[in-house]
Each structure stands twice: as C-alpha cells, then as structure tokens.
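The data below hold one chain only, encoded as structure tokens and taken in the form predicted on its own.
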Amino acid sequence: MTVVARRLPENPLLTPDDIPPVHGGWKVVCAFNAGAIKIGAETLLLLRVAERPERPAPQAGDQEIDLSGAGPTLKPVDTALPADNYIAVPMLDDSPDRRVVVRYIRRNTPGLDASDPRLLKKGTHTYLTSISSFRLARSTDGVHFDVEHDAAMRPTEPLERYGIEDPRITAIDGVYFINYTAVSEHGICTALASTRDFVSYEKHGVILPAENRDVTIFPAKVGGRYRTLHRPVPKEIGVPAVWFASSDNLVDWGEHRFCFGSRPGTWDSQRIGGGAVPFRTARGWLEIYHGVNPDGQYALGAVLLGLDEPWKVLARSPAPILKPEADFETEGFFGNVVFTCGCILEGDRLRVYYGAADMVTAAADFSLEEILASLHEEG
C-alpha cells in the first residue's frame, strides 16, 4: 500500500518573516517543530521560534568567551577588531532575573568548528547561534494561523541556558502537559510544563537527564500508569534508539525498556527518534516518528505499538510516509529535513504539522487507513 502525503497548498504555513522577534534588534531565523492540539473548533500550535542578535558589532562592555585556553573564560571584547571577526551566541546569564544576554566568540579561534550554522564547537564545548522560546499560534481552520506577539514560554532555568526547543503537547484529564527539550552547557535534557488555558504555564523541571530528547507522552494511562517514549543517546555501546518508560506522576520515570531502534539498509538506518504524541487506533497506538538515512535526510514514518503493552512493536513503515521533496523542505536553515512534534486526527484524516529544513512550519494530510495498511509486521 502506498501512503499519499497531501501537502497543503498553503505551505509553508508559517515562516520567520511572519513572526516578529521578542528581543529588540534581533531576527527570527526559524519557526518550526510545533506541538499541536485541537480544542473545540480551534487548532493551537506551540511553535519553537529561534532568534539571534543582529547587532553589527560587539559594543564596549560586551563580553567574549575565550576558548583559547583549557576552558572557557569571559573577558571584554576587543572593539578594535572587525565586526565579522566575532560570532554572537545568545544565552541566559547568571543574574537572579535570568536575562538573555549576548556573548561573542572569535571566528578565528584555533580548532573552532563553525560548519553547522546552528552551533559552534570546540572540543567538548558547544554554543548555539540562536536561542529558542515558544510562541502560541491559533487557527479556526488549521491552516491560517495568528501568532501571539509575546512568548508563551521562555527559557528561565539554569538547565535552559541555551534555550527551550521542540515542544509536544499531551492532553490528560483537562490538563495540557508540554514536554520539551532544555539545552544548556550541561547537555540536552527533557523538561515538563503544564497549562490549563494556554495563558499561564507551570514548569515542573527536568524529567529525563542529558542526553535525552524526542519524548512523547501517551495521552492516557495504560495499565493504570502514565507511559512515554524517549530517546537516550549512548556514547560508548549502542546507538540512539527509542525506549519506553512508566510513571505515576509524569515527573519520576522508571521501568525503562528498549522499544525499537534503527534498521540497517532502510530509510531510518542511521538515527531515529519520537515525533508526534502517540494516538490510539483500533489496532494499536500509532506513533509518527523520524528517521535519518546515510545521506543525512530526515524523513517521517509510523510505528504501531500494542494497545495494552505499548512497548511492543507490532508493525512499522517499510518506507517513509513523508520525506523532503519540496523546495522549502530541501533548502533552508538546515536543509533536507522534515520533523514533526504534533499531529491531529479527525476521522480518517491525520494532519501532521512538521518543521521543514529547520526553518518553517508546514502540514500534510494523510489517510489513517492508508498508513495502517502500509505497515509491515515486525517479526
């Protein structure tokens, strides 16, 4: 069975040009990877919006991160140097009010890797070239969105020093739980927040330590417990794979077990991770996840998990249901990427909202029956 991805003709639905920055003098560079939920007749997207400073040069009083020694140290910038000698890196400072500040790194620092536009690396030290917060977008048709001017959620905690990213929204008993990636110099963690009205938000802290991301929380208890998929990253033995965990309170997670991994010779042979929040079907829990092939292409597929034992894989996509093909998917801030954090099921129509090229937000419609019919049983 072939799965037809019906990209919306209005794509991309949201671009950086549609969203003003929350920081004066900054620029929105990405608006993507949105959590999605439908409440009544209204579709809500919680967008990851990345901004970076646009100042032409460091100013007197600004600080440089000096990476020339054994470890990073701060010192005053040299304002006599040409402006393009410095690369700006935004982050939270250590003040009690946790302000976003801009530090600078010299472009000609020996050993500095600036090949990825998203980050700078030297040895074990990594810095991001933008900082992300979440913006709420509302729509009555699921296509045309109005984006709120202020951030719905901002980085505020020490483990969010480099920003908050990739929210997923799980509705449980009238509460909307938002798990998201918290990024700092200590690594990439998963944190949890909640809201009842998408006006005020309560943060509950880190629920899975570094490095763990691509977390998707099931929208109902299974066997009397909360359940989640998560993606730890081993460093010595093994490769990144999707694991399963259980909890009594959504904060403390245990009963960890391996769920599914990458498959040699397939579209998801290099790397995999969770995508949208799983949803229940008559045949099992369906999870739309992402996989990466040897060419570095991020694509989407589906995995069917047992209704009563959702750590058991029943069937899986033999080929992607969506892969980068449109110009806005193959070219952008980081091209050749489609990546989802949210989908909405209405009848047989599954609308998947996805980030394209790490830059814009788009959507595609699928037939649920086509997806289910396309899956191959796991032996």
Second form
2 protein chains.
Amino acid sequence: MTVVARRLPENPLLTPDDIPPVHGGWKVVCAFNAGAIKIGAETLLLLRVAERPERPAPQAGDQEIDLSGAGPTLKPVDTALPADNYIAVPMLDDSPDRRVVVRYIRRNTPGLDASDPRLLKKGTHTYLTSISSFRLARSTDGVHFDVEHDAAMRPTEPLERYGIEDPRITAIDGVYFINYTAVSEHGICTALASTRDFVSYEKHGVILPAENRDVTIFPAKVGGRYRTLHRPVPKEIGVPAVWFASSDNLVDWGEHRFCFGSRPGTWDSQRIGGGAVPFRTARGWLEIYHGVNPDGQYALGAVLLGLDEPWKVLARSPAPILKPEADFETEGFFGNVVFTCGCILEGDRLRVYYGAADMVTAAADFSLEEILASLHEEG
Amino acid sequence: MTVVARRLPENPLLTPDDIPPVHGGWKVVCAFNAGAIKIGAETLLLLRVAERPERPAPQAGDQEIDLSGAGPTLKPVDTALPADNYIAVPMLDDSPDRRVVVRYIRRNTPGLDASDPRLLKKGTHTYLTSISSFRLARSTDGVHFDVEHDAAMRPTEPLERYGIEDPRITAIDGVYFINYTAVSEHGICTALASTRDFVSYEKHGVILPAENRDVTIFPAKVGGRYRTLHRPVPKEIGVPAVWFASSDNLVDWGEHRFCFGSRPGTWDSQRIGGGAVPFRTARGWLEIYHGVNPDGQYALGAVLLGLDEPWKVLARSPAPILKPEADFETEGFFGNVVFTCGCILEGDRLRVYYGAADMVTAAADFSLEEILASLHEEG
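For comparison with the form predicted on its own, provide the form predicted together with another copy of the chain.
In what comes next, the whole complex appears, and the chain from above leads the way.
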C-alpha cells in the first residue's frame, strides 16, 4: 500500500530569513527540527535556531583557542593576522552568568580538519561553527507562524556549552516536558526541561549521558512507568540503534532494552533514530522515525510498538513515508535530509512537522490509516 | 610524597589454573577484575572468569555465522573443511533457556580482522573469542581463597549475549548490589543485580545504556540520593571520561554530570575510568581509578571527591599508586595492565584487589594516610 505525503503548499513554513538573531551582529543559519504541540486551537513549534557570528574577524580582547599543544589553551588573538586566518567558534564561557562568547581557532593549525562547515576537529577536540537555542513559534492554523523575538530556551549549563538542539515536546498531565540534545566538548547527550505555559522553562538536567540523542518520551505511563525511546551511539561494539527505557519521574531512567535497529538492504540500513513523540493508536504506539540509506539520504518511516509492551516492535515501514524530493529538502545547509521532532494527529490527519536540509521547517500531511495499512509485520 | 604499594607475597592470589571451567571441555583463560567485600570475618571476591572452547573444531550440527553478505546469517558448518579454517565464538543463543553455544566464523572471511586474539571484527560486526561469567571465592584471611565450582552469575539476557564482566559490589543496608558490564552485539553497557546471601542473585536490568562501563556505586546515599560514577564512551564528540549520576532506587539514573577526565601529560592522559567502589574518609570520598598512559600502560591512582558534593573533584594522584611492574602484571592475556574493581579498608590499611595482565587476580596493601597525603589539589 502506498502512503501519500501531502506536503503543504506553503512549504517551507519557516526559514532562517524569518528569524531575527538573538545575538547582535550574528546570522541565523538554520531554523529547523521543531518540537510540535497543539494546545486548544493554537499550534506551537519550538524551533531549533542555529546562529553564527556574521563577521568572524577577531578584535583586540578576543580569545584564541590554541590547539598546537597537548591540550587546548586560551590566549589573546593576534589582531595583526589577516581576519580569514581565524575561524570563529561560539560557545558558553565559564563566567558565572554563562555568556555565549566567540572564540577563534587558527585555520592553519597543524592537523585541523575544517572540511565539514558545521564543525572543526583536531584529534579528539571538536568545536561547532554555530550555536543553537530554541525559539517559540505560534500559529492558529498550523501553517502560518509568528516567531517570538527572544529565545525560549538558551544553552546555560556546562554540558550545553556548544548549544541545545532538536527539542521534542511531550504533554503529560498538563505539563509540557521538553527533551533536547545538549552538546559540549564532553559529548552529545540528552537533557530535560519542562514548562506549563511556554513562558517560563525549568531545566531538569541531563537524563541520558553521552552519546545519546533522538529521545522521544511517551505521552502517558504504560504499565505504571514513564517510557521513552532513545538512541545511544556505541563505539567499541555495535551501531547506533533505538533503545527503550523506563522511569518513575522522567528524570531518572533505567530498564534499558534494545528496541530496534537498522535493516540491511532497506531505506534505513545505515543509521536510525527516533523522530516525533510517539502516540497511541488502536493497534499500538506509532513512532515516526528517521533512517538513512547508503546514499546518505535521511528519510522518515513509521514503527508500530506494542500497546502494553511498547518495547516490542509489531510492524515497520518497508519504504519511507517521506523522503527528500522538494528543492528545499534536497539542497540547504546539509542537503538530502528530512528529519522530524514532532507531529500532530487530528482525526485521521497526521501532520508531520520536519526539518528539511538541516535548514528550514516544513510540514506534510498523512492519513494515519494509510500509514498503518502500509506497515509490514516484524518478528 | 611517595605511596608505597605492598604487593602480597602470595601474588598472584588466583590464576586460571585455580578455576575449573563451568562448560565441559572448555578452558578458563582469565580469572580477574573481581568485586570485593568483607562480611564479618570473611572476604568475598566475585571473580570475572573468562572461558574459551578448548577444541574449536566444529562438528556436524554446529552453526556457522556467515559474514560474507550484507548481514550475519546462520548456516551449518562445513565439516569437510580443515578445523583451523574456523574460529570459535561463544555466545548465548535465542532459545528460551538461553544456552551458551559455540558458533564458528571462517578465518578466511573477506574483511575479517582477527588481529586481536580477544575478538573478531568485520565491518560493524564484532564477536568475542571467550565468554565471561562470575565465580565466587571465599577467604578467611583475605589472601587464600576457595573458589566455588559453579558460576555465581551467568549471562542470561539478550544484552548479555557475549558475557558479563567486571563486577563491583556495593553494600547498602544489608543488600549487596552488584553492577557489571553486559556485552552483546548491541554494545557494552552496565547492568545491576543484587544478593543478600551470595547464594541467590536477582538481576535488575541495564542501568546505563551503551557505551558505558566502569560504574562504581557509592555505598550510601549522599544528600538523599544514591550516587554513582560511570564512564560513558562518546563517539562523535568527546573522549571517555568519568561522569556522575544520581538515583532514588539504584535502577533508574539521572542528573548526569561530567566529573573528571584524562589529563594531558600525566599517567592518565589516554584513557580513564572508575575502579573500586568509593569509600568515605574524613576528607572526602576516595575512589581508586584506572588511567592509561601513551604506552598503553593501565595503572591505578586515587581521586578525592567532595563529602557533600561528590561530583566535585578535590584532589588527584599526580603519579600512579600502582603500575605494572611484576611479571604477572607486565605479561599475560593482555599485558601491562593493573585494573581494580574492589578494595577493602581496615583501619589505615587499604587492600586493593586487582586484575593483572587481564588474566590473574592479585592484591596490594596501601596506607590510606599515605594515599591522602600524596594527592594534589585540583581546581
């Protein structure tokens, strides 16, 4: 059975040009991977907004990260050098008020790998060229969004030194829990926050240590425990896969189990991870997740999990329900990517909000019945 | 200040020759990395015992893991082939009773890496050449041990398919909690079990997902929460480091923080991880941990953590308190390694039990005062 993806004609719904930067003189380079929730008649998107210093020329008083020795050391920049000798890297500093600062790395540092425009690597040291925070967007029709000028959530903690990314919103008993990726020099991990009003936000710390992201918390207890999918990235043995965990309080997680992995020869053979927050259907919990094929194409599919034993996979998409085809999906900051952090179900219509080409925000509508009918049983 | 390590003259205390295999016709290759606890007058070691099929010649009915295609597939072995065409890999099977079985991989599989005698790798697929379980050893003098014939704990769960390793014992309110490394094709993670009598053991599942080991649980609540050190291994950003987590029930863990990492130019510059279960001193919680230097030498040192804020490092060993020097430490299954999972403090005498050369079990005595006086303040 074919699943029809009805892309909204207004796509992309939000682009970097729609978002003023929160840092003066910086540039918004990406507005994507939004958590989504509908509260009454209002649709809220919590956007990941990445900003980059627009004029990377360092000035007197700016600090350089010297990577030429055994470990990174800070020293004043050499303003006599041509500006393009330096690459700017934004991050939190160690001051008590945890400001975002721009530091500089010499482009000609021996062994520096600057081949990926998103990051710099030397040996085991990694720096990002942009820093992400979250911006709230509100809509009465789910299509046209007003974006708040100030950030809803910013990086503030040591494990958020390089930014906060990819929020997912799970509503439980009137509280909106937001899990998100926290990035620092110590790794990529998952943190939790909550809000009751999308005005003030409380952070609850890191819930899953490095390396772990693509966490999607179930919107209700199942069998008396909170439940989540998560995606650890092992190093010595194994490959990134979707695991399952349980909790009594959403902060402490245990009972970890392997849930599902990549499938050789399919659209998700190379890499896999949770996407939207799962929701309950008559047949099971439905999770829209992402998979990567050998061409590096990020696509979306669905997995059906047991109603009472949601760590058990019942059925999965044999083919993507959405793959990069539109121009704004195939080309951008990082092309050939569709990636979701949230969807909204109304009747049979499942509206999936998704980041496209790691740059803009779009949406596509699906028939839930069509998705369910398209799944192939597993096991 | 110099710390004197007084190795016991009876070292090594236990070797593979002291341990009968639990699998008929197999060979015990390692008896090491023991959790340690003293209960009354009795010292208990929970040894990691690795066993390997002694005659790897496959027989009719045995299964081969075929790695020549996109994914591993099982098929009957070809008994017409010379026996040394096959390498034996033990693991749990998928039967309801979760038996340990021996499977076979063709030595001439294209792309197979068999350079490390401990494991086989092809692409993202990894197999171990031995499988570990735990064996209890009892002693009235802490030096001479009687080893039980049967295994105290065996791999039984899917995430333990390749074995269970490196137990640590933490006594809390009359219950002995045993955390250990669970190894499977999905990665290296940490599981929890408990016992009240070292006769029956209850498993509580995986407490920290892949990749995470070297977990050392504090023997008391601090500030109303259970606490642990753990050692995640990130892949994309960061290096293995010691993190800190908290729990209300020892099963679910959260509030993850970075605790301490490797130090460039020192004995622990290359890799680091928790060792023995930490214990309380007047000056702070003392943790004996392991570090690796650029020569690949695994040595032991100490870190002092805050009494009330045990995620804060107060002081650390500027030099190892124990490094491989004796023959049984420099040569063995994997030479140049000393590694601890447990120590016992009596008065000022700290007896550190340690695995040597990933093969045998030994012990060394230290003066606690000497260790504390040797630490250099950090921060």
